[in-house]
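What follows is a single chain, given as structure tokens, in the form predicted on its own.
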Amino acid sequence: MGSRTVLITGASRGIGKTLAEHFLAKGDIVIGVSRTETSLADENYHHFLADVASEADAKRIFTAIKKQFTSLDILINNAGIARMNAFALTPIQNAQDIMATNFMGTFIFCQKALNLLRKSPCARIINLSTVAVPLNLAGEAAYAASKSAVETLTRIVAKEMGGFGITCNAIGPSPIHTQLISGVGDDKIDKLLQQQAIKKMAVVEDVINIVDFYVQPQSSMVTGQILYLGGIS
């Protein structure tokens, strides 16, 4: 298998940065998108500063990609934000920001990537969800709702794009030590872990394992799936 062209949002840190490093190590070309600068430096790495919720930013990025590359093989919608509040105390602006980044960002990048993905012989879309959706976690109404919307989008895109050879799946990580959950108390994390079949924190390598499964050529019949880490007991 030759080198692939991979686009990863939220690539400047956490899961996104580790995924970028993973694909670069495989010899792939990686295009990263984030709102902050990256420390990642590699001849096969290209970075764009952008807000994923901005259609104008997305158009700028995909115009540049089209000029430089003939197709896009893999799109990973990893960018996301979370602000934990009780529903009654959640500022409306927080809810709007979460929905804009997590859902609209995924929607926009899925849509704008389609023309380039259709030119790939093995096109893959992978969206990031969370176990907060099936667990209906208290304090995460806006976050879980945004990711539930991502899951519905994933299933519908899978149906509409299957005829073009594009698969669309999602991953629902359980808690991983990243900046996304840095403000969540240990007690809350422990209570969440106790709701899982495997009662421990996940690591980024667990996500990479699922990503590798979704993108391999043998997974061409796997689409519209949401795979959660940890198991839901």
Contents of the next structure:
Amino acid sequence: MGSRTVLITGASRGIGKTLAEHFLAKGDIVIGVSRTETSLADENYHHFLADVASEADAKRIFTAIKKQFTSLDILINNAGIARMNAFALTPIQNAQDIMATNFMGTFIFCQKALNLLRKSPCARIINLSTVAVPLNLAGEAAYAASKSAVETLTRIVAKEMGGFGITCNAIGPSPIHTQLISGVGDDKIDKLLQQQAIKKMAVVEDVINIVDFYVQPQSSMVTGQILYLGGIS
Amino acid sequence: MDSSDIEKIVVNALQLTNQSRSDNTQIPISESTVLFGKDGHLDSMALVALLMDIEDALAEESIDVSLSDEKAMSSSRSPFKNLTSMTQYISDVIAEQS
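Could the form predicted in complex with its partner chain be shown next, to go alongside the form predicted on its own?
To see the whole picture, the full complex is given below, headed by that same chain.
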């Protein structure tokens, strides 16, 4: 399999960067979006600096993509931010920033990508959620709420776009050693792991495994699903 | 961009729509054809697809507008009823948003 066109937000580090490398290794064309420069260097890799929460940035990116590509096969909305804080002490601006990047970023990129996705015979949208949603994790009110919104968006986009042959699913990773959770204490992570059926840290490859499942042509009947790692439901 | 240019874009988008429809569901392209609403040829999903194609064509002309607001989609006297009303609506939206 190869030569698919894949757009990944938050592609400069963590899960997004590993996913970009994964698709490049398969011979796909990857369009990465992030607020920072990339260290990825590949003839099939195209990088755009952007804030995913900015509609103007998204328009600029999709205008450029349309000039170069006739369709988009896979959109992975991976860009996300998290700030742990007690609900009572969470600065309102933090909550707004988290909603903007995590929810509005996903909303905007889903919407702007639709016309290119419609032209793919096997179009896929994959959104990133978190186990913080089903676990209702204390200290993650804004983050979990933003991802809860992403999950609802995923289900509704799946319904509205099913007729166009576009599937839309989400992945809820359990804790993985990435920068996103670098500020979370070991005791908190341990407590979280104890709530899982499989009480260990996940690795990025676990996410890649689900992504590969969602994008394979045989998964055309799989849509509107949220798949959590670690045995959370 | 004047009304005739916009009408051309709408007609092109309808022709594109017809390409993906069977022979017995082709949309006759004329001013009297009911596109959307009672006895219309387009269901809501087909209308969304058509509007997306029109937005795309307008974007190629550097006109960046959003055509489907809540009022327009739910209006009992939909501006998407036929070619003439759709062309007029798009002209109005372009004038408002630019």
